[in-house]
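Here we start with a single chain on its own, the form predicted alone, put down as structure tokens.
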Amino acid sequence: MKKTCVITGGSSGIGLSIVKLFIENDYQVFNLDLSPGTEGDFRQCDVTNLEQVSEIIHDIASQHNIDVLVSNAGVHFSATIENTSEADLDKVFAINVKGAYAAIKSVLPNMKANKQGAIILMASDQALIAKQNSFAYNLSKTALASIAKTTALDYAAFNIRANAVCPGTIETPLYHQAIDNYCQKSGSDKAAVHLEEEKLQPLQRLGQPEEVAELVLFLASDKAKFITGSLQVIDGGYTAQ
């Protein structure tokens, strides 16, 4: 019998390829994303309007027993703290906090009746270290790692477990978007940019999506049962200078 596993945000990038790898490991996927994915059960979703991941979330539940949670839909968004307007920070984390909370909430009803679950939540590398120009969205990934080590303490009586997985730089759309902006803002060249940023890295590139997405496999199969309320680094070594 084939597992469940539900994903926010899984239509492109890391959330993509996270979704084919657990097709290809026998998973059913439930994508929950506003945009049209090509692969798994694709259920349109706003992850701001936590009515509706609810309602998605118990009828998945009420058809299936939900094995795994990767609560990945996330926005990015560079300024300081004085170019945030308070608009700005309630969009990153109606997205990247509430939408995490709406979908754990739903999940664990379901989870704790089956006495099982794995929860994978897509932090940062700036969960752990600071960056400039990333007020709002470094606030929102340190908030994702504090609510993957509360649940897991929260929820270890009912074999639940919670884990952040922490990347670093990573080669998707939403890289080549910031690194877009970026150089519209500054004129510099994307070439150069890009460059730049592998130098950066001390394996001197970037990390792909496949390889955080084999992280999360890990993080969600047995091999990590004694796993939960940890921080995953998956950057390169950044982190570690």
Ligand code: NAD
Second form
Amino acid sequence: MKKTCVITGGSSGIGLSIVKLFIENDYQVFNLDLSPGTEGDFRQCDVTNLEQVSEIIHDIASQHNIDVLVSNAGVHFSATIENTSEADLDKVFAINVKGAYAAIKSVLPNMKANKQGAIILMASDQALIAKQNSFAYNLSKTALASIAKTTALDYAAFNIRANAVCPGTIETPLYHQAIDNYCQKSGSDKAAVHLEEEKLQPLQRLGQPEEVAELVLFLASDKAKFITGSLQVIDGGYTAQ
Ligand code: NAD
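Could you give the coordinates for the form predicted in complex with ligand NAD, as opposed to the form predicted alone above?
Once more the chain from above appears, this time first in line as the rest of the complex follows.
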């Protein structure tokens, strides 16, 4: 029988690569995203709408044992604390943090009943280090690392594991949007900024979404059955510097 994976934000970038890899590995994948996805079983969902997240996940859980949750939907936001309005902060938190809260809270009754489950949160290297001009995003990703740890501790007795993946700079639409915004504000040349970004990485290149998907698949599998409450860095050496 196929295993079941629920993912948020599976229509683009890292999430899309995760959906593809899980399908290749015989999972049935439900993708909860704002925008339609090309792969998996798409359920239109705004993760900031806690009631909607709960309804969709309860509907899936009424027919499937949910083996894996990947809480991946997220947005980037570049600004210092002074340039971050309360509305900006609320928006980043509503998507990046409360979206994860809603998804995890909704899958737990099903996972508890089945006495098993793997929860993977898409944090960031910014859960471990700070980057300039990234107040709200940094804060949100640090919060996700905390959610992984508290969930791991509170649900270990139910054989539910929770881990956070901490990618460095990965070449996705979100990355390109962040670079575009930066170039628009600073008047910099995009190709030059991209090259500079690659040079900042010890491995001299950006990560690819498929590489992050492989780590998520591993964490979801029985091969990782003793790994819980951890922060898994995948950043080409960036945070080792
Ligand atoms: P992306 O923009 O390519 O994909 C994000 C997906 O989330 C999109 O499909 C989007 O529609 C969806 N989404 C956004 N808001 C939503 C909402 N309110 N409800 C439902 N879905 C919503 O981005 P990505 O680069 O693939 O990023 C995925 C995750 O990885 C994010 O949490 C991001 O913070 C994290 N991350 C990315 C990088 C990177 O360099 N790209 C690095 C570290 C962490």
